[in-house]
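Next up: just one chain, as structure tokens, the form predicted on its own.
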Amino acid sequence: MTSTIPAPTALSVTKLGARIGAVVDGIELSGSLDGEIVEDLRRAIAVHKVVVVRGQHHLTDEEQYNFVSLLGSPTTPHPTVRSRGTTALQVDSRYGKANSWHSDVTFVDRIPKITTLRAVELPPYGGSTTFASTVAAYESLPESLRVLADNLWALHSNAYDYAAEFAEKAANDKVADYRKEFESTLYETEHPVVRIHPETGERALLLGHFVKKILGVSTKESQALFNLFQDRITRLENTVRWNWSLGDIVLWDNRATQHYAIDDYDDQDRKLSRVTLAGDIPVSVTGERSRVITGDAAEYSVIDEPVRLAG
């Protein structure tokens, strides 16, 4: 089902690509933002999946948190990483680089609905982020692959191979310490490979680097199926790349996107501040909810009760 949400009318919105991404101009973000603007921003995120607001040099971690709270209920910074902020998670390249395709925190049952990321310190070159629409990826599948995806489930975990490989290659103890903290509590959740977006009714692929295996098939078949659908998500037509500037804040629908932080800035420092909003428990095309296998995420986040956006 394709979204019928109308475009916002009170904002200046410029599309970045046909399938994903937009820039919003002429707005100053704060915790006292007008209610009509907040609602239109929600609609812009729903329609474009990724929204960039530039020139927000006035924002601090506190002001970012206050603004984001207008869009929903903030989570704690992270289910396991508690050493880098009490309201916002400090994304610091010294502790690791998320240069692998993923949606945030899919290893818990209550996946965040919106992620916000604000530039704090940028390298003199490189360090951009690429986003992909998992809705566009699903909608571009031939019918036979849609039927297959609709019936698949996957196990997601914070003990995932990509991070282990990165930690093994790391030359400093900070990455190893971060990895240890990241895995300090094990989370495993079974999610449908296709979820129904609770606000738009669209179908989106739910995969990324936290997937440990596709359920009900062999290891070889699991990898083949994962690659088949993950490769569809990251087709260039489904992506947009944002080159950061100080003052930028990017907001994306974590239920309908994946992202990849490009590691092309050598050993320069790159720091951003992340605040996420509580999400619902994903629902499959047949109405089944995601299943917790290991770990209780209640301290990390409440469960959001989504409201369908009016068409």
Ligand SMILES: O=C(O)CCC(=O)C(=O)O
Second form
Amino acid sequence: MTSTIPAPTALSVTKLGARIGAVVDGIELSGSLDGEIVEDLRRAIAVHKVVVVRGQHHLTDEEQYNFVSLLGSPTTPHPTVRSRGTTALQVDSRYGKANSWHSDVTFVDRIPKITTLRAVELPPYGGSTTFASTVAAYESLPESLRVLADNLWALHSNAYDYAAEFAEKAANDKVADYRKEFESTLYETEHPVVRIHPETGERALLLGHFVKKILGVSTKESQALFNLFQDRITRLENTVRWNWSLGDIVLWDNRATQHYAIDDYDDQDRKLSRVTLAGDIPVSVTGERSRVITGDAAEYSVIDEPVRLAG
Ligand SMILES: O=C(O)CCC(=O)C(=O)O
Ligand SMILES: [Fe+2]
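Now show me the form predicted in complex with the named molecule, since the one above was the form predicted on its own.
Zooming out: every chain and molecule, the one shown earlier first.
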């Protein structure tokens, strides 16, 4: 079931935990990085799901974009949010905080494959990000629950409950305006709850806060099923927490992880630059592809043609 991917060779890789996370040292990222290093980075991301590269103080948004382009085709910053940058998306605490578990942009069919996030301004305390391996979560399920998950599908939407709750509580107009922009065009897509990772062949749970409901069951059952599997994803053994320093850039496999930005830094400013790479359309264990219900994401992103990593 689990594919064997050879460990990266040329890079210095230090694991952060048994199931997820690694720090890569000894490289200077740029748009002219050596091809072999790029391949090793790609493998490190596939194996460890989240890779941190420290000390990249020289990177600008443009150089981040150029470097990230070596790993795939960048998407536009966001399907609906246009006011926060034209290449990189400015993640800015004044407009909202992603303190809820999710994979990025799962409301479209072509979910980005990799997200990269670079620290620009950090609060003096708090503001770390936690990542969870959705592959480890699937693999640690008992067989009975794997079979159940394999057969479920979920509707994902950018009009989602968590943000509504947040906007209601929001004390300022910036957050409300951001939420309005986020929902300005409705996207709804049906995805399998278990997808086959196109590069590693691993099975990963595909849920997170954009899920509106599990298909074919009552609202109550949908909530129970969602909680059952989502709670498995966020078990602490499946997670790694990264406490940011300036110069850090984190690259995560958005097909194999969820993340949560911890809101424990009061009203202080926190800014990061995000560039995402185009992904493919998820495929279920029976080979069925995700289905668009509403919205056309063609302008947001091309559909990536994944290359299976050699075993
Ligand atoms: O602020 C963070 O650490 C993460 C925000 C987030 O969810 C994202 O950039 O996709
Ligand atoms: Fe995110």
